[in-house]
Amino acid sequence: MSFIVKRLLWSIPTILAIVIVGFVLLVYTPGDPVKTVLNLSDQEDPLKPVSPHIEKQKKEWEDKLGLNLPIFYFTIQSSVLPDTLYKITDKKEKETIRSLCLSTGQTNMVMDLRRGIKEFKLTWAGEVKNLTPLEKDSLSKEMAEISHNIQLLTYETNKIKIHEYIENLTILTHSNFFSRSHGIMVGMEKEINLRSRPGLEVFAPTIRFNAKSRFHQWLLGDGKYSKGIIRGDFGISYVSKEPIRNHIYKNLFWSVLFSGLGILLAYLISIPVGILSAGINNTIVEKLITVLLFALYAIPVFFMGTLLQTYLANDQYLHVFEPTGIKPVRGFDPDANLIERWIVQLRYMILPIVCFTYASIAFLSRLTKTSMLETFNHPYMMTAKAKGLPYWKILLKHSFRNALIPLITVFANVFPVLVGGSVIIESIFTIPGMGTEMFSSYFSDNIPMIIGIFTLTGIFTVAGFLISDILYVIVDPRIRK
């Protein structure tokens, strides 16, 4: 009892390292949240307006994210950089603050440089709006011109540049349709001073407590928008705007349903053969049995599955089994029973449980055989030889045990695969499994979805180990010492 304790209080760490790994990829992973989950474009010009209910919605969505919390517990960063940096949600203008604090030393005047470069966004789109059409097409190139310096300002971090670009704004502004703009502009020349250089407070850390992060909200909630991973709760989806728990719930009924499946057919199948290889070593059949086993591990699962069906579920050869899918298109006859329904789907499920199955049996057949054959020498096999006991017996029940240390050891590897499923495998018959769902998350930019599953992989592979070191002690007492 004790080992197990042990080795759960070792698992607690582990499952810890992996959520703090995950959180970090969650982080620092490039792209803007918001913009995903709102469809909106990188490329979109900053002066255009943006209408009240998108700036409604993005103020939502980064409360729910906790984009505007800080990051940890605490925050050690250098002591000209702002208190309020974390609350800066776009990553861009983040890193150009960042790197102008840091390359200049005078906080107050790059935050003042940012809030009037985001006051003349909004005081020139004010401006345009009101312009009739005649006015904007005499002044398109002046537009034109502003749009693209203000651009190029919004994220510089050049201080000659900046410099320039102001200069130019400033200019361009002069026009009586941009009075307000204008005045913008020269107060902004003539207050920053971006030309000083930084002094030894960069070096000086600062160390920030926050008694809210956004890993507090994911790890254990906020009590609003998340219940936290610690209660099953991996965030919200990017593309469907859902919980991830939902997504991943449904589909790792499947992905565990096929892989449970055809782990527990791997063990089945191979062992038996395993233990018959062993008992008719060199033989001409234990030779054939070989070859025919590593035929099958030979064959790459993508052309197994597309070969299975062609050939076993298709009307031109034979059309025992159904070729994609886990149930009829249209569903169930209604009149059908419960014992009917399984018939049914059945034909949905055997070739993936095949392609699941065929390559372990190879491996895990051999590794028995291997197994077994190394025990024959030890000492306990030599009593147990000399006491005339039948070879079968001594096979069975002295050197097939010996022999599970190693399948214990595989069975922690193969553990994960329950979570993480097969792409290629659900890919190719349409089983809405975790594969699947990895797959389509990766190429949608679905973050959050990619994390989760990585962090209950992680997860699950901690359990295998620790299912794995129960299965040590019960098959040989001797490991808890």
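We call the rigid core the largest set of C-alpha positions that still match within 1.5 Å between the two forms. Residue numbers count along the first chain shown, from 1. Only a predicted model underlies this, so the values are computations on that prediction, with no experimental measurement involved. Compared with the form predicted in complex with the partner chain:
- Relative to the superposed rigid core, residue 293 undergoes a CA displacement of at least 2 Å between these two forms.
- Once both forms are fitted on their core, a CA shift of 2 Å or more is seen for residue 428 between these two forms.
- With a cut-off of 2 Å and the rigid core superposed, residue 308 has a Cα displacement that reaches or exceeds the cut-off between these two forms.
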Given for the second form:
Amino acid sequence: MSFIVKRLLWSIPTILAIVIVGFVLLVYTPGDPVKTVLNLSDQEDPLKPVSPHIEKQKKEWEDKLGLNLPIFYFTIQSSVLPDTLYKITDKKEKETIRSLCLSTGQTNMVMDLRRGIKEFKLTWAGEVKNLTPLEKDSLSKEMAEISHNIQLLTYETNKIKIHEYIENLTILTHSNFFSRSHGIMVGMEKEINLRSRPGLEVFAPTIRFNAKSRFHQWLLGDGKYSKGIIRGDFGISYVSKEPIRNHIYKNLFWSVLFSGLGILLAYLISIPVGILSAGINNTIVEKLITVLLFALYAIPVFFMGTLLQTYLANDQYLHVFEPTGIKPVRGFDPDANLIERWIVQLRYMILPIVCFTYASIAFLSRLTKTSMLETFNHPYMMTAKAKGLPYWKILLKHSFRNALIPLITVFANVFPVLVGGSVIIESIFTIPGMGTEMFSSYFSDNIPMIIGIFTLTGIFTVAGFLISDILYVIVDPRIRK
Amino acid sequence: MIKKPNSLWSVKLDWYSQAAIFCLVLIILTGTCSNWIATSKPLYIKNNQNVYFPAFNNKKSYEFTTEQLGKKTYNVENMDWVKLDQTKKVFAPIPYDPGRSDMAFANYKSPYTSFSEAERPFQFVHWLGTNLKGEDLLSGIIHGTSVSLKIGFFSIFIALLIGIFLGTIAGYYQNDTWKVPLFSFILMLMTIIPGVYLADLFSFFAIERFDWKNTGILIGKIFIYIGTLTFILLFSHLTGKLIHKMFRFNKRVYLPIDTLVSRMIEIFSSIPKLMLIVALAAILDRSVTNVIIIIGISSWAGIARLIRGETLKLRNQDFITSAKALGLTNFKIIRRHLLPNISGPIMVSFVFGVSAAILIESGLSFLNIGVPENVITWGQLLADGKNNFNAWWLIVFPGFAIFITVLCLNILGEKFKSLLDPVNRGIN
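Taking the form predicted alone as the starting point, write out the structure of the form predicted in complex with the partner chain.
Below is the entire complex, every chain and molecule, led by the chain shown above.
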């Protein structure tokens, strides 16, 4: 009993570590989450300043995603960086400010530069708005140049180039139409001088402790927008803008169904095969089975899936099964009863289940065989033979029971597959499970979903290890100390 | 020379292991020479008494003299070598580039029909057919070999480096060998966070100074982090020792290396491998180097566990004890006595690891994750076949290439494993 309790206690730091890894991956993802959520383009047109409506939405999402909070319970950063750096949600902007501050050591000047650029954009856009169409036509070349220069200046980190762009802009805006923005640029050219190298003060840290942090919100919730992982809330999906847990519970069913059936079948088939090939060891039939299983194990699952889909679910060759999906696109026949529906659905389910099963069969039956062959050397087998027991009884009662332990250990590895499904198989056969969700999230940059599935499968793997350890103790009393 | 009895090299192999080794050598040769086996550039060209070897160098443009056009500069990117007159040419065995469309053979030409359709020399047959854009499949498979092998070998090399390092120190030192002064221990614990802080700053300045913006930014960062942390820990260890000597405070504690490494192994093996790889791939840029690093850092845990176990078995054996009694340092014992004795399991895990890494890489590129789209891989070629089920050759041949490679590696791994088993060795 104390073994199980100890094991349970040890799994807590492991789960915490997995959660932290997930959080680190979430925080260090490049790109601006708010822009991904609101479908805003990365390149802003300086002529079209962001509308107040979108600004409001941005603020709202920053609150929801906890982006305006510091990352961890304490912050340790260089003293030349501004204190409120974490409040900037745009990762590119944040990176630019950090890089400029560290490479010049002049925080105030960098902040002045950022403010100046922002102000210039607004002023210039206002001045362009006031122009008449005729003036716009005559100034179009200059306007394009200015727009190009300001876009380059926005995220530039090279000091020499920044001065170059500011100079360019000063010259380009030197006309009566852009007098106010010209004034801003002249001011910036005079005041801002980034050409110095920083001193050793860059390495001096400032340490702050934060009552509210993103990690706290992610782990324990903030009582307003998120409940925290501890209560099963993995955040908000960037694509559907719904809580991730709704998606996960929908998808979990199909993943568990397919991989559960696959694993069950694999155990049901491979154990008899393993016992059989251990029983008839060193015969031609056994060697054939071994070679076949060995070859099966080396076939990549996507190759097998595509082959099955091509030759057994295709009008060109044989159309026995359905290639994709889990049920007819047009829905079931309304008159059909439950059993008929099941038969229709079986045509969709057999190929994925075969894909889930074949590699495990090869692996598990080899494992069964080798661990049974190991028991043959023990004296109790000799005793059983000497007693005159029938061969099959020796195999099943004496050998197989002692060969069970490795099979149980392997069961721990089965657990995460059960939950996470298989990214490859599910996306080949378009099963709406966790694997497909992961796959589509990869392409839509839906990072919270990826991290959510990652964390969940990690937690379930720890649970699987725990269960297998407990089973291990039950089967083999020698371990209990 | 005295032959070592029962050594791995003195064993006679079965015919199928020999066949597997032969196939693997062939695959590795194909992979390393892919740029010269399958390329549209001629291997040898003679024009106007000048001799060139275009396939063996990266020259961007050539100057050739022909009767019709006279002297003219040709750009390698878009030139048709076949139409060049008045020259002696020797083409590569497969005279097509991967991913370069051949309009005469576009729209899924199968391996056999393409032979009679266009009037070309015998050598210019698309042996394994083409895809929609008329890209040669065989050339793609040959170039895919090099990518797969590169990713397989280098990623497992990274995993082995981490695994051997952590596995041996955990197995050898355990929790009761490395005694440090209490001050050192406390200082080490205290300086980890400042170490990370400094490493972050150092990596920023290094990237700024050496302009690593595009290439190797991840590798550079990893090295700077490891270097800085090692330096800081060493520094705090030495400082602790100094304090210890100055104040004669005799308290010493054992470093719990084994517990630390075992926890790390458990955490890493608790994270499903494919999920970790997809999550990392979503965060990092798409490049072959990043795929190598991702696969490497997500598959060291199994290797480390195996090596820790093997080291534990050897740790209390007589030859290690006598080496200690001779006064050898721990490092020397690990290098000279421990590592040679666990080279067998290392080799087995290397072979199986490469096969697993090749499977993961081709699975990822089948899903169009990880490896960039302009790099041609087996998985990508196979995924191309899903667009048209009539084009069976696009599915069968790349799949077969993966299957053969993985099968050969698995046969070799099994053979090594059974050779290492003392029961089997005794019979031989």
